[in-house]
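Only one chain comes next, encoded as structure tokens, the form predicted alone.
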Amino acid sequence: MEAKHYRARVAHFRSGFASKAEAFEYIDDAVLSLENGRVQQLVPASEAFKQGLNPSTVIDKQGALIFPGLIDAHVHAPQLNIIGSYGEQLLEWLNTYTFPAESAFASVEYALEKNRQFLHSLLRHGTTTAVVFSTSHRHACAQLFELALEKKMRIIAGKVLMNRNAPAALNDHETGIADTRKLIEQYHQRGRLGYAVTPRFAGTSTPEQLQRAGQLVDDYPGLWVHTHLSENKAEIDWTLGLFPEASDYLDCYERYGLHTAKSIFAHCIHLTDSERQRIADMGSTVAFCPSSNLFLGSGLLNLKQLQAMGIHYAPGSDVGAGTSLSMFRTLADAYKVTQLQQHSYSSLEALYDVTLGAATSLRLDQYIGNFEKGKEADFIVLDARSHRCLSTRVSHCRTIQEELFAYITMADDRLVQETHTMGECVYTQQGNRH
């Protein structure tokens, strides 16, 4: 693959700095050079030309801002159709909307169409890496992985494990573990893919299924675990009633070997002090899902408390209870959640958390998250001129930090002009699909 050179404004966060503000680097006229899908260098344009770069070989994006690809730490591939569905809290939401939507994925043709739509929608919103729930259908998860390979996306995903307290059409009974094992062997660490053992949540798996899921984690080193934890108070009470031997909700996973350094627990709003400490000690990750937490009335995650304890976290859109695949929209809700708790979430803090911060929490920072030499070249081209209201606001910003905050509070997919994975353009706003 030939070298590519992009000239634009460029912003990212460098590794190894004590604070997110110190890590932030912004160059108002830069050249980002790529080769074989990886970053070669990021330098001011004047320096690149002094090094002998031929200006005629440069891809001119001046005026736009190049930023690392965004990372979504928790999202449901089969739930695009139920975004914005009215009037339920978590357990009712699952029965009324989620389970019927996922049951439709029994059709191979339907599942393929919806998986393709889902990945294209991620790219349209600037998301190049995501941690994804599929359905309990093996073919749907396999399709998701195959489509991600085509787009060179970095996707961590898993077939949902669920063998009780759900519709019969979605229960995987004895096939669940065997199907999971086959998917692991076929897709884990293939290309840019990673496999996550994915119990929906403790209450939809029998203890036997959770035990066998934990055995998979032992059998295949390097797997992630992805599930839900302490999202809703009624959910917690219900779960503890199903596991009377457990000391708390987290223990429902711990006793079966499903709490590891690569476990991703979505929500975690109502943790006990003990649960928070054990998550901190293990080094596992909380997926912070402000949009869905607000939409379902689940509660407000205390982000400041997680930060104080050194708990790894990363924002997730949690579509379909989340109301947009845009990580900018997700961060807008995160800002409001923190404001309600007298803690302001700055633009640098927020955008670090969906790039290098998320990559670090997910154990992917050796590959993605910024523009250090050798990193995989996932990036987005942002241009506020395609969003009239945002463009007006940006024209009055005095600093790049103010501009980025305007993105967080006002942007959506109109801001994203292009999305690139491994140095290849896989989405343009003009509707071209590469």
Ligand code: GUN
Contents of the next structure:
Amino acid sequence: MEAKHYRARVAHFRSGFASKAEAFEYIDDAVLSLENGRVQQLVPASEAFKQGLNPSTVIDKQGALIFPGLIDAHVHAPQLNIIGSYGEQLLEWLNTYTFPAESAFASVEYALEKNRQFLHSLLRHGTTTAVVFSTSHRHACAQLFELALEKKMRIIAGKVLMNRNAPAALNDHETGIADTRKLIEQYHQRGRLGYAVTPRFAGTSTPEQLQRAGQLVDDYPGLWVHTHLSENKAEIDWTLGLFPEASDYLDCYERYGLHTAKSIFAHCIHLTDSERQRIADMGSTVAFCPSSNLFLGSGLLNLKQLQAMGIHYAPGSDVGAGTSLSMFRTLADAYKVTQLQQHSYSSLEALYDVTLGAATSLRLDQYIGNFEKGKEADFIVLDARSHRCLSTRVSHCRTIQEELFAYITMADDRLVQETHTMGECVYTQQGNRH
Ligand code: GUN
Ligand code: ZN
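Since the structure above is the form predicted alone, I would like to see how the form predicted together with the named molecule looks, so please show that one next.
And the full complex, kicking off with our chain again.
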């Protein structure tokens, strides 16, 4: 593959700095050079031309801002149809809206269409890496992986394990573990894919299913574990009633070997001090899902406390309880959640957290997260001109930090002009290319 050179404003976070603000690098006239789908170099345009770069070979994106592809640490592929479903909190919301929507994925054709739409929607919002819940159907998870391979996206996903307190259409009592094993063998570490063993949450699996899921984590190196933890108070009471032997909610996973350094726990709003400390000690990751937590009335995550304890975390849209696939919308809600707790989440912190920060938490930072030489060239081209209110606001910003904060506060998919994975353009707003 030939080299490509993009000229634009470029922002990203460099590795190895003590603070997120220090890690920030912004070049207002840069050339980002790629070769074989990887970053070759990022330098000021003047330097690139001094090195002998032929200006006629440059792809001109001047005026736009190039930024690393965004990372969504927790999202549900089958839930686009139920975004914004009215009036319920978690357990009723699952029974009323979610389980019927996921049951429809029993149809192979329907699931294929919906999985295609889901991945395209991620790209439209600038997300190139995501940690994804599929449904409990093996075919739906396999489709997701196959489609992600075509788009060269970094997708960590798993079929949902659920064999109790589930409607018959989603109950995988007979097949759950064997299907998971087949999917691991077929897709884990294939291309850019990774497998996450995905019990929905403790209350929808029997202890035996959790124990067998933990055995899989032992059997195959490098697997992630992806589940929900301590989202809603009624959920916690119900779960502890189902696991009388467990000392707390986290112990329902821990005792079956499902708490590892590569576990991703969505929500974690109502943790006990002991649970929080065990997560810090293990180095596992909390997926912070502010849009979902506000929408379902689940509560406000204390981000400041997680940060002070050095807990790994990464923002997640949690669509369809979250109301947008946009990581900018997610960060806008994160800002409001911290404001309600007398703490402010800065633009540089937030954008670090959806790029290099998330990559680090998910143990993917050797591959993605910034524009260091050799990293996989996942990037987005942002241009406020197709969002009138945002471009008005941006024209009054005095610094790049102010501009980025305006993006977080106001942007959605209209800001994303192009999305590239491994150096290839896989979405343009103009062509709305699939
Ligand atoms: N807990 C168990 N399943 C789900 C789900 O689909 N969404 C959310 N937000 N929480 C869950
Ligand atoms: Zn979720």
